[in-house]
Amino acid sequence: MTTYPPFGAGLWNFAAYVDRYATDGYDTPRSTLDQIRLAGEVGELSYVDINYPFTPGVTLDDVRAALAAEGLQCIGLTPDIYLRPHAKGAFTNPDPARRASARAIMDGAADAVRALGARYVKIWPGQDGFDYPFQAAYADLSRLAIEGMRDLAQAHPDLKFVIEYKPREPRTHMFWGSAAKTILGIQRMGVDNVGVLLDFGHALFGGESPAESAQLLIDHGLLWGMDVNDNFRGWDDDMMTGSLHWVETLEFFHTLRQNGWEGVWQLDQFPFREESVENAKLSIRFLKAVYRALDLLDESALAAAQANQDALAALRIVQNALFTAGLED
């Protein structure tokens, strides 16, 4: 019987959503506790990443009890520093009061990470960046982003922080926009408790090869977490993993295995119109097939093909493994 890696999901996989067309939402709003209950219904999740602050009226004790009831652990907390109050940025906001209010949310998330025994605080500063030419002085943006992240990490030396980079949305240009730029920023911080969470879909969206970006981050000792999903590359669609890029998904996980990287295989998906529990189950079904395909890869033949940069030979080996693995219900 195959022993699979632990699976996880951002709790937002089980939330309800709005957009500029369905501004009243595609479903009834769900509390943090409702989302935890739905995550438990998947049956194969071990971890969840939880937004912070929790929905109104939900306490830390409530969350702890709900996780225990569903047999789940918290892998990390994601502070909500990208909503309307911080529309001009969290770290890079020109208003010092807004920077301070974002920092207070992140400090609260850090305290909750300790209380829940989670692994990290995940920083996604989606509003940090710019939209128009000449809108901002780039040196100031860089200074504020790097100094702010450094100060946060130094204030909590017992914790790990991971930056989730993304090229754009909601800003047309996000500051932490690529694997390489994030590595350079962390190097400038000079701290040892800041790493990177690589979102597979963000790498696709940014024109990167997710596997190559993973290798780059591993080479610098900075790949501390990852999320998987899928998209058409033109937008961060956050679709079910395996719905489009099968071969690149397999290559991504092959790169992790080749480097001995072990961690949670985590879903970051937004099923606007789909049933969220079934969406997660089907995603895990695909990820299990990927895991079995890794076991079936003819590694020596693949290494020989790669040594010659023989694309056709390599893809034949990959196809043999991927389609032999099959899918299980």
Contents of the next structure:
There are 4 protein chains.
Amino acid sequence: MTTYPPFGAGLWNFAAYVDRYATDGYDTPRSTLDQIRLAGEVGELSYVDINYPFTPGVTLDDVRAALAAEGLQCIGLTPDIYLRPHAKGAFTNPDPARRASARAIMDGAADAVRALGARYVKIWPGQDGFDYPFQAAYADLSRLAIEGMRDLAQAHPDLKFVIEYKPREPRTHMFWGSAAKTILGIQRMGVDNVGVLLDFGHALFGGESPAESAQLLIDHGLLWGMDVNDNFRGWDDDMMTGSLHWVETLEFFHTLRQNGWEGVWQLDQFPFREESVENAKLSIRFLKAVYRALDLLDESALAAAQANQDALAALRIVQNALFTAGLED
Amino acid sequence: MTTYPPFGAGLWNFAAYVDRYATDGYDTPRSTLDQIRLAGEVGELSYVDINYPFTPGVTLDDVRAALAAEGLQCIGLTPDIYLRPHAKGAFTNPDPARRASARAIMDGAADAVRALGARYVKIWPGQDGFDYPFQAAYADLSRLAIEGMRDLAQAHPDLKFVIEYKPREPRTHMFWGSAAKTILGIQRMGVDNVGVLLDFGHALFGGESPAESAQLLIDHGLLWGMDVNDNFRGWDDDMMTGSLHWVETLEFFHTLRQNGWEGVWQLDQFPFREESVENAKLSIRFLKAVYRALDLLDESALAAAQANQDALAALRIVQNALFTAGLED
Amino acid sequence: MTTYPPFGAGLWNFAAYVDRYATDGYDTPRSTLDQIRLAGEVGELSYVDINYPFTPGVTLDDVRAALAAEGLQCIGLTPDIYLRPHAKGAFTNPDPARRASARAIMDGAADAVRALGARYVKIWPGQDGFDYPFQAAYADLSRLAIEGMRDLAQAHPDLKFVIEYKPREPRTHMFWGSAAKTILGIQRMGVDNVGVLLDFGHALFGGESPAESAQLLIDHGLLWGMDVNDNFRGWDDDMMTGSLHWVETLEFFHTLRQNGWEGVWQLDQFPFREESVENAKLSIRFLKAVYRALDLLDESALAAAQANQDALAALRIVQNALFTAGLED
Amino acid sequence: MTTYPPFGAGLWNFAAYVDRYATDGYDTPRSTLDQIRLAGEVGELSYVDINYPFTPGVTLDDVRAALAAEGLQCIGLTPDIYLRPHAKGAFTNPDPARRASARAIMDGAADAVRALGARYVKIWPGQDGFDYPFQAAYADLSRLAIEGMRDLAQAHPDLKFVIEYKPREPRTHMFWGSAAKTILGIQRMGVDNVGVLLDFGHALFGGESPAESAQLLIDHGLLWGMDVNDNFRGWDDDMMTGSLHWVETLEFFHTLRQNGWEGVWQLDQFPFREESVENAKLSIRFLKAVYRALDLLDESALAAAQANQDALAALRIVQNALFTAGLED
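I would like to compare: after the form predicted on its own, may I see the structure of the form predicted in complex with another copy of the chain?
Next comes the full complex, this chain leading.
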């Protein structure tokens, strides 16, 4: 029987969502604890990434107990630095007071990481960037983004931080917008406790090959986390993995395996109109099939095909694996 | 002195917004009446398109009085058929009860159109469509969309309805997704009181030439309303007109003028992080410059250039107009 | 053993290509007869769609003999109305002499269709459209496109014509740019011998759901031909089917089956740097797997899922089929 | 009277083009000398970037004489490393013999740079990359690209080299695909004679803000050249500057001015169906208007707006400048 890698999910996979049209929300809001219970229901998850602060009234002890009850561990915390006070940026907000308030939230998340024994603080500075041409002075924007992140990392030398890049949304241009630009920024920080979390769909959305970006990050020693989902390439749709891009999903995990990358296979999906537990279950069923397909790949033939950049030979091998991977349930 | 066309705006130009990240909203919510007051502050608007139902506690009489106080007229009402109950569709919801509840809201909007002496009910069925491959049976989807719209139109033969198409968002695929597909659907309805509202940014987003789509709609007698904004072509950013695409905006209005289209020049913008009154003021300042540039276009030379499809000659003429249009204030 | 549908390919699948960079071509040019021999080598093809005129020196009798030798039939002819003389359009060229010369080529293709017993003349007016804003007067463009096509169809009432739409390339905007716009244009022609050939990749590129567009065309009685390939959604890459979009390819063929559409499964691919026979073989191997997956789909469960627009249930069924379809060779 | 910056153009602005459809070319091929004569006709150009090798029969002395006759200087040479022999790559070709033949062309270009007193060899490795998932081993691809470029630079320590990045075309994924990835690659080379040429349209196409990318390159000391054009953001259309994106073009040049960047304002446009001299003339007319608009920008007010990231204030200032820039002829 196959031994699978550990699976994880952002806890927001189990939240209710709102957008600019359904302003009343796609479902009744759920507390952090409700979300943990749903994550537990999936029955396949070992890790969750948790938004910080928790929903009102939920304490660290509550979270610790709920995780234990569901047999889950916290892999990281994601500070909410993209709400109204930071609508014009967290690190790159033009107002120093806003930068300070964002920093306070992140410091709180750092404490929670320690308290929960998690692996990292995940920084997703979605509001850092700009919307219009001429809105920002780019040299200043860059300086604020990099210095702010360096200060945070230096204030918590015992912890790891991962930046999750994305080309855009909610700003029309996010500062941390691509794998390469994020590596450049981290290099300029001159710290050793900041890495990258690669979101498969963000890479697709940005026109990257997710597998190539994974390799680039690994080459720079910076691929410290990842999550998957799917989209139509033109937006961060956060759809279910396995709904659209099978070959590229397989290729992404193949690159990780080739490099001996051993981490948690995480989900970052927004099932706006779908039942969230089934959404995660079906996702993991697909990921297990991908994992079995990796075992079935004729690696030496594939290496030979790639040495010649022979796309047809490579794809024949890939189809051989995917079409025979079968299903467990 | 130039006499400009009447200007208008969707009242949501003056609302506060939420999205899936800033779930606490980019500003404090504003009532319908607050929004009307802000629209009045712009000092350039003659018309507003109003969301229906109004915000809680606001009556038809309140709205009528507020409009009068600001010297505004209601051009149309936009029923809120994209909130939680209709997250899987209004006309195309698989649940007949949801279709009925959406219909009830639209009937209410129809009554309000009569009461306010507006021109049309504007239908924006943003949740009608699908997200995933294999999610919907397309023949059924199409039947529901077209029959539902026909039933609505036939129930209110004294009123006009306009459909605002958009390729996607909040669904990954909206049913009323392009100018041509909307014309086809309207033809199948066999009614004469349904037309189209063309949103400049939706056309851009869909890979259309907004001017060409305007012509297509006019050729079919269906361009009954329009609004403008701007975006980066890959999403419905609802940015300020004049921020990105000057030439295509001018071309759009030129097509309207050539066809003798005389309607309201409306704004449909979402100033998430901007001051909404200034956002509208600056937009109209730009539209006035566009209007003056239309007056400056050497129409006979342009017609000659277009008869040869001579892009360079045409663009020289266009630049002559835009670079000399000047500014009024 | 499974009985598969007939397979076909545009003969250009076996040509050598050029682009604006590799102006010396990606391979040595091949004659029409060379291309037919390569098509025969695939061993799986029953039909080819042939560019007209044939390469220099090749006669109708040569082609007839070569087809017979390879056991191939001609499904249609594609007139070359996108070369230098028609760089500014075939039907919509501003110069009447150019329109006439394009028409002469198409009349020649019509004769060849008769002579070869093919099913249709395939019209791909790739140069009909525009590049720049303000370049074309859209009402004129539309009139020329529609009247020209009507005249052609009326001149050959014994034949069928299919229009292959595409959003862009080589113009930045093609006139026949979407399924819906093409239907609208055909309706205005008022003839009954013009239909549509849907290219899977063109639909993807245009932001359409290929399956939904197939249904739309079938609903209008106009889906008269189709071909498949794959791309990254942002361009007409004409890559090998099965390289990227498995689920949407399956959905496309599922829609055809549901509607009892029985035609040739054709390839339209440009293997710039790949060996063309193996490219076609691997494509058909994938299409056979898709065909078997269609047989494995739990249709009643799928219908139930779609009646509720339950994406997760539908995708579980789809994965059940694709992961167990296996491979024949 | 305004003193403008020096203008330049890639010599291919004056060539005839071919693409995968108009395989007979959009015009009669032109020799290097013909192209130089057309560049001279523009009357506004000081520099040209010349493809190397020259067209058959044209010698270095011929070129030197033709340039002198037209009052032009050679700013750089662009080796043709994207023709048939290098269809699967120049630096990253899997075949060492192909890598060597590409290198030989580049060495030839280096000699020509010395002979013509040009500033740099411009490397546009358009075929370096991949088309399909699983086609390439990304670590190998990256190693070949970077080591090959380093070897070239080290072999010519007296010369400068600039890499022109682009996200894709003719490959579906180019290795040197973004500003940030190119900087990263150059850093790994460890040489000081390799920089970047930023093409405005390539940045747009890649979802970058051209101005932000310019700043990023300047921050790393690597913006050694640039050229402009325009496109619809979804492809490298190489259209005339000033046809679509006025505000972003102004912003790009504003960023250069703010940083004291003093170089040649170059054109990289492909007038497939347009008259090439007029195409360049109209482009430069637009660039002069942009230059005058830069002089009109209220820089202190703009700096204040940007310090607050106040998009509306910034855009008001920008419109003030552009609408009053006027035209010289």
